[in-house]
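Just one chain follows, in the form predicted alone, and it is written as structure tokens.
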Amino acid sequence: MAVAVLIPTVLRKHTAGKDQVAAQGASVREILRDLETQFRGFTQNLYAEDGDLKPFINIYVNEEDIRFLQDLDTPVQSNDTVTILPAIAGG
């Protein structure tokens, strides 16, 4: 099933500037694995050393963050809206 996924400008030089895609999977963790294989190197920067998303990643489903979900395995369903969002920081 594909679910739209909004890139932000910090991943837009992996999708040639798209600041929306289509990915495949049934959880958060197919989708970023299908985005990987769509766009070669997209995830490198998502992902501790452990396997776990870095804590200023965050990804939300349906505006819903992953971490009051089920994580990298919240499932996805056809016309979801999956966000990442890196945090920033500044002042």
Contents of the next structure:
Amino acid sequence: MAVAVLIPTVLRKHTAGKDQVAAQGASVREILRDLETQFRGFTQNLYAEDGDLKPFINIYVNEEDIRFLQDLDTPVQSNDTVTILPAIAGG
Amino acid sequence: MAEDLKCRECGKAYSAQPAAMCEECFGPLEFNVDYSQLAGILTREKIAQRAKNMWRYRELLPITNVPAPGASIGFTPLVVANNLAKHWGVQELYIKNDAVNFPSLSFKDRVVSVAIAKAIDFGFKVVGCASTGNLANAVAAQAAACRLKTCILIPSDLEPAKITGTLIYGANLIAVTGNYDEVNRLCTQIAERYQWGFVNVNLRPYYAEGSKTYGFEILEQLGWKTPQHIIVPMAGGSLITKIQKAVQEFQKLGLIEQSPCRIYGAQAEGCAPIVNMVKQGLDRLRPVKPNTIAKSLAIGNPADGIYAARVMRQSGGTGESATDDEIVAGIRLLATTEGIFTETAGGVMIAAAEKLIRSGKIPPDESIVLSITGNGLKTQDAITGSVKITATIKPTFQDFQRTYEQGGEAWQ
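Return the form predicted in complex with its partner chain of this protein as a structure block, the form predicted alone having already been given.
All chains and molecules follow, beginning with the one already shown.
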């Protein structure tokens, strides 16, 4: 199934400048895999050495951080929105 | 002075620009000073001659011009806390009191003045932030003085004083029905779309450097010495890393001697992702859903958490947390011993310090600095239930005398 993925500025060099793309997959991991197939190099720097996402990258399914769900195995359905965003500070 | 940014992870260098993230590896960008040009030039004597504000360390900040309200920011008191020291049975205790920082009564005035200086350099007409309150106050106040428009986002359940203390400056204040982490996510999305200067997003590398002045001042006010222990409240985790950076920069410049400085981070038990990381020896930060009265520290997904944890581990410090009851007790303890009214974040820090001292993790005969970063008048809601008026009486001397005579110990 296809879900909408919102792309942060820093990754748009891989998506021909597009801020939103469609991707196939039943989990966040599969979505990222499909994005790599569509846009070679997209996930090249997303993963840390341990295979998990780098700590500077946050991924949300709809409004929720996937670390509160099932991390990369979080299921996604059509009509879901996956948002990739850099982590930022504040207070 | 080179004003370059550098990725903390891969080291890739960038020219001065409003950006916070490495394009290659997505690590955070950091401002770096070229120390070699400053050794022997920036001396104790030179700094001591300058006006008592944070710009006395300007060579170590990423600025070319001081913004309009900047002239009075910083150089807050380092209080010798003898009463609290006696209460805890320690010998040498100090409080760095940014509850009285100018203009908005928190350490955030420091970071915002640097961020706004850069926003003006970069030509932004609108500045903004996601905030748990103090940052909102500081951005709103300084933006007003610099004639900049604002876009400030906060969780809608913030303390009323922090909301009023933002609105009064004419800020565009958006209350979001969500926690800080949700507000922060929205803020990042807004920053991606609009070309505004968000102090904690695209201006973050500059903004964060302002925190160093809190550390520089501690070192100078101690007589160009490093304290053996510093305890710091943590929200996003940035301040604690910049205090360590301040110590390291002063050491590199020969302004202070090399001596160990253990740095401890304090969080509320209801939102302690960084303390958990340190106490449990984890490599990764697990975000939490905040549930604490310390709203200014209620960041469940702190962006600088891994660096904050590293500072505690490397320096030989550790993390400690406090329950809501302990936070209130901490606020009252500081007020009743030292006459300093701090906000909930300060209560967290006091409660954590008490645990670290009582457990022997901090030895009683070594020098300790407590970091007070915000003012209690902004978070009165947290303590109103725990304090009460001694008596309400008719305006007669008889009523007063009866109250006094029944008062007992409180008057002795």
